[in-house]
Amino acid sequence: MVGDFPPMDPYLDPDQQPEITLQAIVTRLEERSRHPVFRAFTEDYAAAIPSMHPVSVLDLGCGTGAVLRLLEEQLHPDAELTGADISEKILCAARALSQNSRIHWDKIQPDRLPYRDASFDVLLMHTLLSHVPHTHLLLKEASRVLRQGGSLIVFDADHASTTFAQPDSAKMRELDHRLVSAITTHPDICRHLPRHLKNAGFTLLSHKAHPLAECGKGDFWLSSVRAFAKLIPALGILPKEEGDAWTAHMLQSHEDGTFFAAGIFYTFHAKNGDCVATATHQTSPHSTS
């Protein structure tokens, strides 16, 4: 029966998704990248990348290229910027959004990266690892193509903490689980990342938490609700009546000022190889109401 089990994460093979699903993914990637609070999260970790001299940067799982477009504005003009993704269709959107750009785009396979050892100074994974089945294998590949002492920046959501308020608490928890399980492979990846990084040969230097909550009216999360309105029927996440009821409640709560949705994003900074460092913790004050 539809909705009994979460469908497969559509980000595992976007090119095999129906057009409505693919367009919902592309639209959501671009909408969230333009949101001022979410953009501030990206700008925060982008500021840690050296800009006074050229560096080689790989954005792995680059999607529509929003992060690389930002870096192109901020980094040294001779910086080498490479975006890699498994989806040719999403890369087509990235190319269209970055015409006359110096960014190089690569269609890659999910198993092994097509780059020589120690090819990059900086490697980015922006909302990638929550969609990767074999985290440890990808991190090993990342270590291989990143120079020793190079920087790995991982930004991802703790999807397991994401919630959209519903009148019934028990039902709310069930629906939250079904929704995030349908669009991610590892909803709790951030909680396991320190262990995965260490096992892959990285040294964790710091991490930062970025809570994002909206109360009364929705904005960032309202866009997510509208994306789910398309994904729920397209992916068969919930039975139609249940999906329609969830969407209607979230949209109505925005209209009447009772909206609530929240989640937490994390940034992890790591070095390739052994380094003498102390991991630090910071919490971003960003939230909206």
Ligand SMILES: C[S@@+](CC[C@H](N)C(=O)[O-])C[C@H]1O[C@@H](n2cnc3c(N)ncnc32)[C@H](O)[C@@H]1O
The other form holds:
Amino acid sequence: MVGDFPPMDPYLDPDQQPEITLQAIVTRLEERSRHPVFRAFTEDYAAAIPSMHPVSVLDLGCGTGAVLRLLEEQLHPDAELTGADISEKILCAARALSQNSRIHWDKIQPDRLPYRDASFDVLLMHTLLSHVPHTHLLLKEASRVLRQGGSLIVFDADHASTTFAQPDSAKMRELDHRLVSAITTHPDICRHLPRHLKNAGFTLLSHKAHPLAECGKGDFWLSSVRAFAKLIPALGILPKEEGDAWTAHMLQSHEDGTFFAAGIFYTFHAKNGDCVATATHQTSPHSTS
Ligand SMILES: C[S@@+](CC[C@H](N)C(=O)[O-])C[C@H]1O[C@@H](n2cnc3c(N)ncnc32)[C@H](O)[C@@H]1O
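The form predicted together with the named molecule is what I want next, because the block you gave corresponds to the form predicted alone; please supply it.
Okay, now the whole complex, with that chain kicking things off.
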């Protein structure tokens, strides 16, 4: 049986999830962080951070800490790195994955950040905002704990554009919607972000779109299919037969070279406060086939 539709986004309270869901989440976060194309999206914005000479960096919704581990290699050893997350269980995985590191981990409550005003020079939200119900509250808190002129970097998926091809077009649209609605709270957050950033007191400096498309064979999206194969029954996203048929089609299409899946990720760079700047835009060259 399928539960209430859409099921609750499991990232809203990972610690309340059954072990199978939690493990699927941890595995997926680590797997995608290592994928060369996805890693290049992260490296692209991370490369700009050392030149900001930050003394303190906060990764909000840090998950297993993949972004902080990357930054640790790049930033001056005196730079303080803090990872904050609402999930003790995911933070436990983060600690285990970063032994002997200088990263500090904080278990926090949603919406209210336990930091003094202007505590950080750089604040990252890497695939966090699409899971947060009260976008404005969190962005206002981000503005409070960032120093004036500090950098906010938001990287997220435009989940509403994610698609996994199925033979029937109408069914494909319906399934795409059901799948992304089950694992995110705001599948279209990127489209609202310029407005939300302005309303929370940020100045948007630049943005970059990162399309990720796989045709014929799957790779990044194939591992997403494998994660969905665990999450669909665990979260009751689709009736068993429908879920099995979706997974079987995606795996088979990879085998026979007819796979198609695609989605777009975005990076937004904003300054805290008003400042004169010209917004720029770019499209990253990363698109696999
Ligand atoms: C999709 S995961 C992203 C994890 C990590 N940033 C990455 O990209 O690998 C979202 C993370 O945000 C955390 N989270 C959800 N709501 C949050 C909130 N209001 N404040 C802080 N963390 C939150 C979840 O526990 C989860 O670890």
